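Only one chain is included here, represented as structure tokens and corresponding to the form predicted alone.
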Amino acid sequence: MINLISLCQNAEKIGISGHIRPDGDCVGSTMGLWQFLSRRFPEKKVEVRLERPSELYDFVPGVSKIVENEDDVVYDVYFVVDSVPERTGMAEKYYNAAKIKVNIDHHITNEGAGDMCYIDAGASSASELVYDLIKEADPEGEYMDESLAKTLYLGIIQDCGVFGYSNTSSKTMRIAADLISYGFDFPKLIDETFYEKTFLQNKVLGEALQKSVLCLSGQFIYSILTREDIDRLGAGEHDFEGIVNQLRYTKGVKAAAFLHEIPEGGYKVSLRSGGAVDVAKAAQAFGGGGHVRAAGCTLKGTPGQIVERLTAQISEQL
């Protein structure tokens, strides 16, 4: 396991990324990161790198410290997090310009990179990481306090489905009950950001179900926005939240994907699956990646021919 303390004591610039298009995931791990590095090393610059999160996350502290601006400064340690570098958009550069480069992550089809990794597909989340990370450094608990601890809780629901995904384990809610015993209302926390939607959310929901097509004897749903949707709703990237999801809880359905267009060409892709099919192999076919429940990638061309290719690969597997 890495040392944050040994790897981060020498260091006078520290920097962090998560994934484009950060999830809940993405921001409990990186922010949660951000906030034990700034406590315990106040002297420091530690800086977060990242696509401005939904608005659902402005409560997180340092979410509103965020750089977006592009300049020419070199870390001494540069962690990624919940990706691989190469989906970290325009943080990428500061990462390989770094004098130390840290990966860590719990996707199954991230095989590490950088000087130093912590991987481990067998964890709900990255959040779930960072906490092993950050225990590891403070055993005492002199760091943790109740917005840390409700961080990385945020971080460990959204990307285990509060603990309804097969990727909870034992380990996770060990972890949940001792980051609640700090005292945040968890309830709240999980409404408000798990299963609370906009009204214009809930168009966007009721778009896709209308639109999706169940094919493969009925064992694949998917369902596609195109631009002209989205622009015709007034939706925004982050609108999309949960409906893949939903698919996937059609009585019948192995598997299931939700597209749609992105302003940069092509359609992001998300796809999951209840376990018969490995979703995560059909999204690095096409050079995505992701787990064997939950996986996604970007394509390029018509909606005809993308959902041509990832029938297939469903198909296969099926």
Ligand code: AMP
Given for the second form:
Amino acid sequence: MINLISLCQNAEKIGISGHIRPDGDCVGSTMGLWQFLSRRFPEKKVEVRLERPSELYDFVPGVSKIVENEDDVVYDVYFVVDSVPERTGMAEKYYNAAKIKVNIDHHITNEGAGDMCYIDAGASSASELVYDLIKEADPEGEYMDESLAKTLYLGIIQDCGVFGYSNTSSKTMRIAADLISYGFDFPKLIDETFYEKTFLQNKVLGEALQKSVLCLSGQFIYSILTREDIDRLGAGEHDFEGIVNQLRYTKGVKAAAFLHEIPEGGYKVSLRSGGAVDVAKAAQAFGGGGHVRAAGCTLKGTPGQIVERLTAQISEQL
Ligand code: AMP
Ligand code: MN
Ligand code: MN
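Show the form predicted in complex with this ligand, please, the one above being the form predicted alone.
Shown next: the complete complex, the earlier chain at its head.
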């Protein structure tokens, strides 16, 4: 395992980034690592480079300090967390330029990059892996406190569906047990970040369910929101979380896809399965990746063309 202390003690500048369209685990793992390193090494420059996360995560310490402007910093140590370096958008160039490149991830499609990596596809989340590294670096928990515990817990619950998905292990539960002992209000955190939706998000979910199409003898369900739909609803990029899971909970369905047209052009595709279909494999066929039961990619083309390609991939596995 990577030792954060020996890795960072001689560094002056440390950078951290995660994937584009950061989700809760991405925020939990990058900000958790940032909180630990900036507390453990107050004399060093520790920076997170990340796309602006959803406002839902504004309470996480350090989010307001995310560096968004571009400059020419060369970091001594650079961490890519919850992602491959290629999926970090603008941050990739800092990774490429860094003296020591580190990759921490739990995606099965990540083969490991950089000079050092800690990749465990059996982990619930990247936040679980960051917890491991912090525990190794600080066994007495000198630098662990309520807000760091809450940040890591946030990342874990977001990726394991509040301990409901199959990526939850007994280790995940033990880590969660340790984290809640720091005393933050975890039921409130779960309600506000996992279950609660804005009125608009519920409307968008309703629209996506209305437009869903069942095919492959009821085993594959998909729904598409075009730019026109999105603009009519007044939705933004943070209003689509959870839709694909709801599609997957349709009786008889083995795989679900939710597509929405993105501002850069093309469609962001989110895939979910109950286990019988390996959606990571399907996503990988289109240059994306993820896990067996949750994966994603982006595709160009008309909705009709994209659906045809996706359906062909899924049906190969049924
Ligand atoms: P999402 O549907 O965006 O919630 O993503 C589901 C899972 O697949 C998450 O673990 C993502 O990190 C991962 N994922 C999504 N898109 C990609 C991609 N283009 N490349 C690799 N992994 C992805
Ligand atoms: Mn993620
Ligand atoms: Mn993750």
